[in-house]
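Presented below, as structure tokens, is a lone chain in the form predicted on its own.
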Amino acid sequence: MKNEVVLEVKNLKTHFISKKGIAKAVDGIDFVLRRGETLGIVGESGCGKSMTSLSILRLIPSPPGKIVDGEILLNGKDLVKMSNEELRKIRGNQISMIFQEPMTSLNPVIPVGEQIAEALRLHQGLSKRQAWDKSVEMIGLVGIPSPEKRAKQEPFQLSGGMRQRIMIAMALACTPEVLIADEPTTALDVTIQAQILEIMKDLQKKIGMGIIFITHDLGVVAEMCDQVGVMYAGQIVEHQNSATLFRNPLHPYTQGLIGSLPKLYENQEELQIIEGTVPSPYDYPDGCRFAERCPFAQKMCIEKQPELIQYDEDMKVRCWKYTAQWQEESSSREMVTQ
């Protein structure tokens, strides 16, 4: 069952149209999520991680945003082509999301237990009593003490860690097949973060769901993820399994991200940095989008955009360095210098 594909995203493109022009927030994303697997999507702020997750759920504000191309196949059914009525039956039921900031995602004037129970009544057809009992059970399941008492409280009466656990309980109440976790541990202290990650892993084992874990924290990726997609400027620039990525990063951007991490057993006076800034989504260059910041960039990198190529089994990279054209050009340069 674990190898069964539950979600497949093909050539997903999400653009925003404004007076400044067209912002290509997500520009040709491809990935596969299998049942029981965790896929990490990493990259710096503004690279398109959250827009990818909102696109999958069809929650892009329109206007100005629009999915202009691609397929989002949940168990073979394309979410892009579904009506809003069909999507309402799927969101929160077959596919759920934990949003970045629980205080803005929860209704501030409704008890948290009632908010979870509402989803259960809508999607599972439970009675009011049954939904409430299941809601209390879910609150206890995510490690909140005195769940009966907490279920009757409103969000402002709970700590940040508890509110995030409520969001997890709400997302998992209907035992979804796919869970999208968008920076679920942001702004939480490390103790609470570790507890929440452990809760997610335990619940994944119990119900076998696939998880898309969106983060900029590579430490969390190493802990949580089976596969990793590295995003830069609206595109996936590298895709590997987690263990191999940290041992052998291929793309210069991935190498820079991993190189910027402090090393526990090394005496480092300064951390490595990636010079420069991300290009504007309104004005991406014709060539590689990382070329201006890349220490290996050549003329071909600036002139033409590389494709995401299969470098090895379970290893994909969007970089000219790993192509025959690069090898030919490198050989020509060596002959000239000789």
The other form holds:
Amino acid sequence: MKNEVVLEVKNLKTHFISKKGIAKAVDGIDFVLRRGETLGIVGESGCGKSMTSLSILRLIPSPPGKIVDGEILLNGKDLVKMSNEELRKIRGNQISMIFQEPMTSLNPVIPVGEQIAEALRLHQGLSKRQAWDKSVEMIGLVGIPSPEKRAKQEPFQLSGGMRQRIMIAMALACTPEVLIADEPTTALDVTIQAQILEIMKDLQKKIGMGIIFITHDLGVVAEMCDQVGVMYAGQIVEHQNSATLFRNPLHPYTQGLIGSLPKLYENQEELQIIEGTVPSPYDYPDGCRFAERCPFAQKMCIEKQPELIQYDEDMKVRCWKYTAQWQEESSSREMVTQ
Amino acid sequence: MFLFILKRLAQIVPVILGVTLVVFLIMQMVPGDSAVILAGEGASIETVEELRENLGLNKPLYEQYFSYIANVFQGDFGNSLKNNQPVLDEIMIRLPITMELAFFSILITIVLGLIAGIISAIRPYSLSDIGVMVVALLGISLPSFWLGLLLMYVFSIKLQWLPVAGWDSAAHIILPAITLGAGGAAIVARMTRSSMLEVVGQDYVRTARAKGLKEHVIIYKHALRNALIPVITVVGLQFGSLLGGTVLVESVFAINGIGRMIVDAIRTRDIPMVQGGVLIASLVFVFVNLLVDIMYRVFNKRIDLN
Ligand SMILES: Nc1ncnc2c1ncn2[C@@H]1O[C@H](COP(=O)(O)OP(=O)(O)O)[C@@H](O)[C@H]1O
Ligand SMILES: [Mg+2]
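Now show the form predicted in complex with its partner chain, given that the preceding structure was the form predicted on its own.
The next block holds the full complex; its first chain is the one shown before.
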């Protein structure tokens, strides 16, 4: 059953349409998620990671947001075309989500046990009693001590780490096929972060769900993910196995990101940072969106946008450097300089 | 919580002192002499002086005030200057009427205000929202005596559906309660709307949606409960202005409640009656505020911690 595709996203475009213009927050994303596998999505803040994940459950604030193109296939069925009622039965049941902000993502006036139990009653048809017992069990499962007591408490009585565990318990209560985790540990301190990641890996082994793990932290990607999509300005610019990505980054942006990691054993004086700024989603350039910051950029990069091409098995990259045209151009350039 | 209630009850004593003092001073400053008014037109100077002596009105002011306070704490509000009956008896007859009016008015304020606010918030900037908010704006700006007369004209005189005035049957309650509750309902509606709109944008509402909950569960269980917290405070404040409003509404609809009693007493300079009425109204106000604070704490357990 592993390796079976659960979720496939094709050419997803989510735009924000307002008086200010059209912000192309997500602008043609493709990926495939398999059962039991973790797909990482990395990129700088503002590149469209959260909007991608919210689009999957159609939770984009609308208006102004709108999915303008693409398909989101869950076991082959397109979520974009589904009625709200059909979609409602999938949310929290087949696809769940954990958000970045544990402090504000739980309802402040409802006991946390009830917040987990309500989904169980709804999707699994459990009785009040059964749902509550299962909820307490889930709270224990995510490693919170004395779960019976905690279940009755309200979020303000819990620490940030505990709240995020509650979110995980809530997301996994109905044993979903897909878990979307949008920077689940960003707001937590490092030791708590490690514990939360451990719990997620553990539960993935038990439940076997596919995870979309969104982060801007490459260290976490290396630890958690099988596949990685690197996002830049609303698009995927590189897609690889995480094992090979760190050894052999293809896209200049990825190379920049990995180069900017502090290396423990190398005698590195300075953090390498990528110069320049991300283009505005209201006004993307015609050419490659990274060209302005790219040390390799040529005339063709500024003129025309590159496609996401298959570089090798399990390796895709959106960069002119890896195309036949680039080879031709560079040989002609060399001839000119000679 | 218990300590909190005790503390708040202790605050009632200074309230009584303050209210009686203010009313006492104001009544002294108002032109007109109760002894003269009481004696009636054409009474001789001797009669007036005798009356003054009997009522203790020629004693120094502070003495009058302290003996009044001492009596109040023993449950004696003095006797009416008009008919020499105990003020407390009159209050006990009229208080239930005013309380009934206030109760139904606040009910209208809450129910109408919440419903209108929720309708508005569910579809912001839609026609239903704009319609509700225009009516609410009217509700806030119309003076209540004007609204009362308007309602009376339409429903009692033209349509003849409801009685014009008085306080004999359930039908008599409807128009005064609407008149008195409308302004508050409008304020509650606006507050509910803005509070709901803020809450609906919160992360935990997105979480509720991501769980696949039905829309009405999201609105009533997850959003409304949080949105109500600031609304409770507004309702409490409304109750205060509502008590003030009973004075007008009871006069417009000829209802023999505390409000009308105070107005009549002011006209005849029946000082003990005015003081008793205002004191009772203040006590009711203080108790209702206490009730509101307790409810606020029950709804919002977080503040009990601090
Ligand atoms: N309500 C909105 N209106 C207009 N643009 C928005 C809105 N919300 C998000 N965006 C756009 O979407 C882009 C991607 O945001 P997001 O997905 O949250 O980034 P991140 O990768 O940090 O999660 C932002 O740069 C912003 O321009
Ligand atoms: Mg984000």
